[in-house]
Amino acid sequence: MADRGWPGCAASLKGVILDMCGVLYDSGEGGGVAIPGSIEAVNKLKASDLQLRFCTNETQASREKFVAKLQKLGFDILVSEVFSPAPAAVAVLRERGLRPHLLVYDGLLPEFDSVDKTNPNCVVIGDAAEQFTYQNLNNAFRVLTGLEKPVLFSLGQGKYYKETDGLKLDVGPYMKALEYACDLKAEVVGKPSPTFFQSVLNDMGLQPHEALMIGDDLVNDVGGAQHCGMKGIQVRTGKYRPSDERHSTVTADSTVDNLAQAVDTILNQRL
């Protein structure tokens, strides 16, 4: 019987899914910086027989601009390989005939150009950074409380992420504020949503046990992947903190120093 544990399961893998911020690079001024060894690790995966996709909750830029930034840092990444919440949210809005009030970063607005935003009947919230003012949050609150059946979409639910100058609040705390004020539960589009992970697996044509996720977020990356039946590997870069494991109900299949170590372990198991 094949070894389903880590790293033995690597021998039977067919695909790898990578988180981006905190795994490939740390965001910040000038586009951020690549984490040492991550560019080479991506190149090794691309040269192998494994399928590779990138799964991010990035919501401060369109996929095209986001990928262009990473290409400038030296990564071999295509837009078609990247799965992010905004396009997934647009698909849901169209399917359900919803018109969003947007509380998102200005750089993400073009992703929603094709969606009718007149007379909103739902709210979409993303990592709006400096746009998370009292006025903007209160405007979203008023839209929701004015609806008979309020609907709140959140492009992820992360607590925080890391930039080159330190940790920054993510969308999760603001999502929770609106949930509490409006007495509702947000629909999360992006990690750790099972639907979001399944869309990546569908694109690769793989079953969950044939792929693994590598990320720095124990709940949204590792836990989300495990909930879908994949293995989840956590790296000690990005937002990783030693207290993660003590304060979470999620246990990673393995915790490694960085992406380079994870990739070397995977590829060595396949020799």
Contents of the next structure:
2 protein chains.
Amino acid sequence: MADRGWPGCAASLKGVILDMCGVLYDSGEGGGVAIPGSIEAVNKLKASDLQLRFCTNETQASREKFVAKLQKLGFDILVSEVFSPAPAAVAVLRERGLRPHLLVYDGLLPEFDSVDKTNPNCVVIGDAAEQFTYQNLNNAFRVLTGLEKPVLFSLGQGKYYKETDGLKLDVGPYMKALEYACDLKAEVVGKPSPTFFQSVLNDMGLQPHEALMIGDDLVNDVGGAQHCGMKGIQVRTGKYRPSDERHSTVTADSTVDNLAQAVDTILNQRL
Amino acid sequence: MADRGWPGCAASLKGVILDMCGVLYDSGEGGGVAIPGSIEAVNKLKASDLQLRFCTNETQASREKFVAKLQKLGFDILVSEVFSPAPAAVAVLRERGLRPHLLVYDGLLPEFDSVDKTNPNCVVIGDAAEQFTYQNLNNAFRVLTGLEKPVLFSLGQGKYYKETDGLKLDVGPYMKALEYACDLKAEVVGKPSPTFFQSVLNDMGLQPHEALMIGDDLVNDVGGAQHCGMKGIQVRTGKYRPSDERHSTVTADSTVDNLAQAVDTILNQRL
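Having seen the form predicted alone, I'd like the form predicted in complex with a further copy of the same chain now, please.
Now the full complex is given, and it begins with the chain already shown.
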């Protein structure tokens, strides 16, 4: 086969996976704002012969509420097209008979309605933002130290994200805090877990080399996808920082200005 | 020389360094409570020919207020005998011309009165406890990401300590959170930093092999002292946990029930 690099690889693609925050929109007060050109880019992908899925580590709201917010911003997105960590975590908890102590944002609680939370034997943390109080983190710590075999699930491991008023700490730093305090290693549910990316590929019925991931997070979006055998493209929006282009361990297959440019380049290869 | 192990080594000792919280007293509401036998043990050491210093990673109050609290509990302790991280940090900031953004407990602020804090070019974190809000941690994160060469000082790296109502997260987990978020390594001021232990030895005019450290924190008290060439004894009070006695990297020279037992054993070797 000839050139499989970017953008040549786009000719043989069968599916595209999009990160959401920082690619489609910037989060912030009042639901955030769409990134210029992204609404149209999603429409173009939907009008093409490519399969399209959305893959987010968003854990501040249930998928229903989250998708409703994106629809309100003008995006043509369905709940069934969106993969997020909370439903994946619920499946793991069920499988292993675990009862979580939850340290998550109030808006995410409905995702765990069906899960037995009495007498917890593990801890699940998500992006709790303002609810990452000292008291709440200490409570999670005490649950873990009280367990003979402490188990910590982290809904993602992002370092920070960008809201309209600046950078905000994500769940990752708090995961590291509990790992250190309790001498354990968290199990990450969500990006960049290979299990999580694989579940999206399974849903599309595609092999990794047939799909491409576009995100603003070099390590979790781009690196995670590449680790699974997909191509990974970084956009210069959202939490992108120029230093990402000289990162020590992850190199994107390409870096593009924004989603609109990525989608136009992909579709041009398929004419 | 014959037996230099415990307790034989006590015969040739010239000085003893005591950790405070978890050795002398358990902290908690209303100033905490003295650990039975510890007040008398301090008196016995003071009546002996051994030099005595106190070495704490306490960063919730100025040394003056902290020592006053211990005196009220019945301990014969002077401010000049106590070594704590904040004054050590102030010295380092001066030396390097750094202006800190402080994320510390309100009670510690007076220690930094003399330090220029305008237009910060580093961050200092201490055990801020309830003041470790999401907002405060995020502010420290934003200062660090805004610096070309981010510098983070952590007043200790303890994982947790014990108060009368249970275990509480110490500064260490929050240090790890910022290290991960900002891709940096903090400079630890306080135990187990060799510089910190050395400053106590210097004050006594002793060589490491002439001094012994007694603490409840296996890694920071015992391991830190051993790393400097001192003997390190762990007490089974404070944050001691049975698993400490089978730790993978640190083995105490001895583990004793409490300070009273340690002091009686030491003084018996010197009759």
